[in-house]
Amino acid sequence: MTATLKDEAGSRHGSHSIQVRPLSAAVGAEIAGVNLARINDAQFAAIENAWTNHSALLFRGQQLDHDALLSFSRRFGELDPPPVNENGKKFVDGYPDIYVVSNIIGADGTPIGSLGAGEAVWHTDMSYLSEPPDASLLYAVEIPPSGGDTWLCGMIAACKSLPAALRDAVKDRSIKHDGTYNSGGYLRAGLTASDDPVNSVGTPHPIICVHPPSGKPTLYLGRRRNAYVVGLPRDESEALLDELWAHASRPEHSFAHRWRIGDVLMWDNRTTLHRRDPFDASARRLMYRTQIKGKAKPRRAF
């Protein structure tokens, strides 16, 4: 089903309207009829409404320079500095709020960006922080001929469908979100390798949180590697986390996005997980990412 949301100018002059098409029952919507480089306040209000309702938005066919990408991103709030990648490089030169996700090798023999060409496992961006980013935006500049699809998983839907016994087991508990490795499995620059979930670097957050814009309860899981349910023996924590991830990533909660050049895909880190399929390392993939700074610590729903 496609909904049409006319902006004020479109209503007066019969010109442009925004179409909202859900991508799956659990998460995501495609937004058509908008140029993100020339967006007005009424159009943004419609986009923001769709954002609250769907947790992830896709915009096709965009042509954005760095300034336009930043301008659109900042409509959602203050931007977060990018994380330090595995090579120590953070951002586009001259644009410290734009993070480079790429396997392309630069003139100095190192990748110009982060995450390589391998699989990026299910995760929530930078959830190891005390106040994690609210949202992430990814803009496709170069893509491989196959592979590299980004999967999104709806955590509001996954929370709603939790079996009663599993909900009871987690509703008062928190997960410590590990900060040692990124989603590609690379050690973050400046940290020491660790496979001890109990003592590794990280921050605890409630497993079931409230999503501030909608008021709905949502699972907040982060990344499976080195995750730890605070206060449980390690074997019990591992078993409970395995059960949670198996439930959350069920097919009915997720969909796969196949990239085209010019795509902008944005997701709410508070209500989604995402992952990436691997692709041929000899192919080129270049994405620019921005992140919306978290406005508060994740808050327990119950």
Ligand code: SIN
Contents of the next structure:
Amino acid sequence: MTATLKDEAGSRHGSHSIQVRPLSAAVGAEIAGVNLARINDAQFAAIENAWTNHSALLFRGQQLDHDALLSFSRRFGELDPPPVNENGKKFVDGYPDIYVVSNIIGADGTPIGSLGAGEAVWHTDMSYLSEPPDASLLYAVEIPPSGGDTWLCGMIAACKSLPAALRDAVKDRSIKHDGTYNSGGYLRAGLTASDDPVNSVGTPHPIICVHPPSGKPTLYLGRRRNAYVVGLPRDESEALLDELWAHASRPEHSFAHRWRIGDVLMWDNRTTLHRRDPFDASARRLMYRTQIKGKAKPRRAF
Ligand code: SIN
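Would you mind generating the form predicted together with this ligand now that we have the form predicted on its own?
The next block holds the full complex; its first chain is the one shown before.
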């Protein structure tokens, strides 16, 4: 089903026609008919409306230099600096807000970016901060011939379909979100390795939060590794987290995105999880990512 800008925004802004096509039942929409390097306010209003409704947006066939990527990203708010990661180079020279996700090895023998070629497990970005980023945008510059798909999982849908007993068990609780490792399993630079979820570095957030733009309740899970349900004995915390993750990551809540060069995929960190398939380490993959600063701490829904 494709909706026009008129359908989504409630009014037709000028003569522009932006099409909005849902990518799955639970999360995501593709936006067609827009050049992100040259959008006007009316087009942005329609994009923002789709953003509130779908939690993840895909734009195909874009050609963005660093300034254009930054300027489109900044329409959503102030930017957050990239996360602290393993030892790969963190950001593009001269552009400290553009994080490099890549397995490519530079002329000096070190990786030009983060996350290598392995699997990146389900997570939401930088949830170990007290004010995590609202959103992330990923722009595909080089992609491998196969593998490296990015999966998205819709947490508003996962929250809605929670079995009553599980909802009751988590609705007043918080998870401590670990900051020790990134989603590729790498230890963040400067931190001490730890598999103790109670004492490792991290921040607690409510499990069921409100998504401010839509007012809908959403699950906020972060990463599974080193997560801890605050106040529970460790074994009970592990059992509850296993049940919660098994429910949230059910196939009907998610879809896989197969990349093409020029794709921009953006996701709402408050309402989605994402993960990445591994790919052949001898192939090249280069993505540029920006992060939209959180406008508030995650807030309990009930
Ligand atoms: C990320 O987790 O931000 C990167 C995902 C990807 O490389 O597809």
